[in-house]
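Just the one chain here, laid out as structure tokens, in the form predicted on its own.
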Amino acid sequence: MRTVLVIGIGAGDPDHLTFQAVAAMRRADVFFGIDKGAVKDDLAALRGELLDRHVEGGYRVVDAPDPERDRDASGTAYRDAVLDWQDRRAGLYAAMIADELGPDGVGAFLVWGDPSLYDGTLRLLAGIREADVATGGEGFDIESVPGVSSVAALAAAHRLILNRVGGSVLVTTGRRLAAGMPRDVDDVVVMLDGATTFASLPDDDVAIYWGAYLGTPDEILVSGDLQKVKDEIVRVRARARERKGWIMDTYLLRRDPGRR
């Protein structure tokens, strides 16, 4: 039966892969990838980097071009156009494993940070097997293999532990924080904050642990009391942006519990 890897690699260091990810590429036919563009060009070399470094000759990589979605969609439109969106890239998918794959071939997703977290990877997946037995095919195994997140990669370049003693962290997107800082989670993760909705958060017994571009010779960190270093940062990230072209930021919101 054919076999679909999902294998995390870490949020940008090349040291973050994992003995477990590296013998995962070695029993790889094929490496199937979304191809974004070249404001990311910088990530598919690192990709690269880590096949020529870790995988033996006889490989293939197999891309297909991102779908586009409509990233200005908010409410209702919003899930819909991520739904619609998710729906083309599986059928890329689905496309990719059944041409480029044999009845006992091994092909691989390489995923930045880890598969568990804010990747769709295998849900995807999970739903093409799924039709592809329902239709009368054998459908595939799907095998997944967890890598460092950004969230990790945040904490350890901030020195920081995530849950304090007898708490608890909650991780989430910047579209659930514009509802505000939840009052009964005193340390909040936040990932896919394109908007710095932190920046008009009014709370003044937060503080901030911010990182861009974690793991890699880029990486860029500011912490310190929301209000006063929120408009640095929101600055810090615009020049980067406007640099390199993309950026990938994650931060941690932490309350002081004797202000709540």
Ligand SMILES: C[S@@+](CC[C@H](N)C(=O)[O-])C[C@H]1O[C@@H](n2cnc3c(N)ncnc32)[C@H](O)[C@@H]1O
Contents of the next structure:
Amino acid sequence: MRTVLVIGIGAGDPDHLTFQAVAAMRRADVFFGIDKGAVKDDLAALRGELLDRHVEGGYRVVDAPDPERDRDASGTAYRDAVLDWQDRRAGLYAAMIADELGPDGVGAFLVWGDPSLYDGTLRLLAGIREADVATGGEGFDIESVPGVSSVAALAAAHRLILNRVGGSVLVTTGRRLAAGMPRDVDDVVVMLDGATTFASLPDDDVAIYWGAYLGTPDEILVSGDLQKVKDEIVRVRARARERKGWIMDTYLLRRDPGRR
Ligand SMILES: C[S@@+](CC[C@H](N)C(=O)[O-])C[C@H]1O[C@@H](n2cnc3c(N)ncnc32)[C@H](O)[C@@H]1O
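Next block: the form predicted together with this ligand, after the form predicted on its own:
Starting with the chain above, the whole complex follows.
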């Protein structure tokens, strides 16, 4: 039976890689990659560094170009654009698995952070396996290996416990935060915010703990009262993005920060 491993490699620090991830990498016959455009060089460099360091005797990488996606769509068109892009990505994955894996072959995807958070790889693979079995194929096993997510890296960098005593934490996207800070949760982790949504929130009882390029030599941290530091974050973010050509940032919004 073929096996596909989805291995979390951490959020940017090569030392985020777990022993479990290293053991999984050593089982793989081939590593599948997707070319990510602007962030590609830095991600590919980290992947290469991890493979060079931990997989002895050479390794094989098969890359496919990431399909184009309509990033300007909004509302239901946004969901349709994402689903369409995922369908085309699934086609690429299915072809790579069919072409590159022998009957007992092991393929691996090295995914950023942890496979369970805002990463579609496991969902796509489950769909491909289902389609394969439905058309008479034998399918393949899927294994997920956890990694250090950007959320864990953010918390560590700011020495944070994300929840207050007995409280809840919401992990969401910038797109959803645009509707405002939720009323029923006081601790909100925001990912995938290309639009600095925090800067348009009117709340005056909220602190922000912001981090960009977490775990990398370029890491930037800013924290404080949201209304006091938001302009600084917008400025720092724009400068960093200009300099590197891409940015990944994550932040915690904490209502009533003095409370335990
Ligand atoms: C497609 S999601 C992937 C998340 C990943 N699976 C994880 O566990 O962190 C990409 C988002 O993760 C966050 N992110 C990933 N790596 C980051 C890093 N090194 N520093 C800050 N944020 C990061 C950003 O919010 C970015 O928009």
